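Quick heads-up: it's one chain on its own, the form predicted alone, in structure tokens.
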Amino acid sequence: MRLNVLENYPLADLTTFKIGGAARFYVKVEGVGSVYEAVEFAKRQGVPFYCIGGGSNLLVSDRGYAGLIIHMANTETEVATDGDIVYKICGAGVGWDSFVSECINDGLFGVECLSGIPGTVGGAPVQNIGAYGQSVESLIYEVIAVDTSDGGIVRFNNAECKFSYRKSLFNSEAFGRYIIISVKFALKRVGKPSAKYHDLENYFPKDAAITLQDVRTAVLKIRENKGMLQMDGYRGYKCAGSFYKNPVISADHFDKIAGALNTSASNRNWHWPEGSANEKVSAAYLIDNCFGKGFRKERVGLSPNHTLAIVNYDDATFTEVMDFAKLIEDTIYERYGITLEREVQILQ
């Protein structure tokens, strides 16, 4: 199969940040057979390679990337049923929200709260994406990938993906080794729409009878109000969604910062138990206490709707975004002793 490799390919418009220079080489891959061929091309050229999907979690250097960008665009899908379970096998290039919308239209439960998340199916298991009380680790039956070391097709069951909060095998110990080509999801025909997360509890009247579509509509509205949508017809910003993960700290550390934040410990909207001895803390809440929504430094700033989103307001540069992120991170560490971990991937 002949690859259509392009040179000096601009990357900014392939990302939701709309920032970045050109890739030395670029190839769009629509068939599984081309994936390893693309990897071999990079090896022959003596350059690194990096795989992208929707570019929704990516910040690219203004210098661009001196290697090969492999843009996954395979959108083949298969469906199988086993009683009340429906298995959907989706190519890595399928748009994530298109997949969610299709599931809801088919009356399938388990993915409704993940509406409006940008990106593609292939990126979902890498980041173990989640929102409003749901995450993909509870839906993924199998991940199919190419092993870039030898071109072999590898299948990972759910346990082998080593999912944890915003983490998986694919963005940790095996980062860069596997290129995901498709994901097999297990969804339920019978169930109850999930609306347990506090934002959704506040959205719906108590004891309201809600449908899957009601939850999707609510999630899209909430995400739009936070400036977190990257969809046509909705208001959004040039950003990568949540720039940071919510930190997990010890119970003792939490007790110290709870006083520093001058807030009621009974308020469960900004912290959640994590095991028996730790607490997960809202990174957005920490940042809001230090800077406030809409804080700006010239062309870069926080979203006026949600402090987890760093926004490119006026054709900002990569360096400006990174300098702004460092200001946020240094301030949070100095004030609370917490190191913020970036959720966005940096390509330079």
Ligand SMILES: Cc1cc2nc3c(=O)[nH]c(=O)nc-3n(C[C@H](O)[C@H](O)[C@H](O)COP(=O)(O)OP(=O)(O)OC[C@H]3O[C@@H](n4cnc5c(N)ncnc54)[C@H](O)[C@@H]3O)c2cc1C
Second form
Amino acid sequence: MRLNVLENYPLADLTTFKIGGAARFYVKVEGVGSVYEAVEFAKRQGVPFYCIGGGSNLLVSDRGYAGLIIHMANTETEVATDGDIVYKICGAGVGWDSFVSECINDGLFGVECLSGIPGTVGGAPVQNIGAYGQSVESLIYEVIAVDTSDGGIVRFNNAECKFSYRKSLFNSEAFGRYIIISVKFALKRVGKPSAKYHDLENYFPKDAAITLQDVRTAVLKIRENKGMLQMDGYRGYKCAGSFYKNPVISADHFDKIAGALNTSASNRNWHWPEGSANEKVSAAYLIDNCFGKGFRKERVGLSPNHTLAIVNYDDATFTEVMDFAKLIEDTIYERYGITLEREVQILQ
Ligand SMILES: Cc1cc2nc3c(=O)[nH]c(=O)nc-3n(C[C@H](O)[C@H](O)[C@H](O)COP(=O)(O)OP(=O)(O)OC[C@H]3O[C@@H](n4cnc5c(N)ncnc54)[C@H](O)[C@@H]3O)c2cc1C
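Following the display of the form predicted alone, present the structure of the form predicted together with the named molecule.
And the full complex, kicking off with our chain again.
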């Protein structure tokens, strides 16, 4: 298949942040046979390559990218059934929320709380997306990818993906090595819709009989109220979702910082035990304590509805966002000795 490689291709509109310059080369890959061809093109040109999906976890430099952007757009889907399990093998370019919506229409359980997350099926395992008590790791049977070192097709079973909180093989030790071409999901035909997360528990009357579609409607409504939906007909912000992960610190460290926080001002959940000796702390709570809700510096600020989202309010630049992020990170480190880890991927 002939590749249609374009030059000096603008990237901002391929991201939800709407920031960034052009790529030296860009190719949209609709058939999996072209993936390694694209990689070989970059190798021949002597430039790096970077794979993108929906651009919803990505912040691109104003200078753009001096290599080849490989935009995964393959959407082939296959379905197989084994008893109560339905396997869906979806192309990496399938929109994540279209996949969720289709599963709900098909009466399949396990994915309903992940409604409204932007991006693609191929992007979902990379940071092991999660929301409202569900995460994609619990649905993934297999990830199928091209090894960019030799063009071979590799199949990773669930354990081999090394999933943990917002982490996988693909955004850690093997970052950039594999291009995911499809994901095989195992979904249940029998079950109960999940509404265990506190936002959802508060949404539904106690003991209400709820359907998968009810959970989807609730999640979309809750997301909209937080400005965390980027779908037609809903109000959202230009951002990449949560900029930071919730940090995990030792119990000793936690005891030291708890005294420094104004915990009486809010009864909101802001820390959870993580294993026997650690505590996971709400990054949003720490940031709110230092800056207040909706803190803003000119064209960049925290979303007033969801502190962890850094928002491009008015054609902000990459540098403005990075300076703002540095202010947040330096302040949290000085106050609490905590290094915030970014969830968003930076491309420069
Ligand atoms: C409004 C909003 C709300 C969000 N809410 C949530 C949420 O609730 N929970 C959550 O976990 N995330 C959330 N996100 C983050 C984001 O949607 C997810 O991380 C999503 O899975 C990214 O997918 P993508 O296709 O857009 O990936 P991109 O942003 O295009 O890429 C992200 C990373 O994945 C890699 N990648 C993408 N596709 C492939 C592929 N086929 N093969 C190999 N690597 C690939 C890229 O190289 C890059 O490193 C939100 C984002 C926004 C803007």
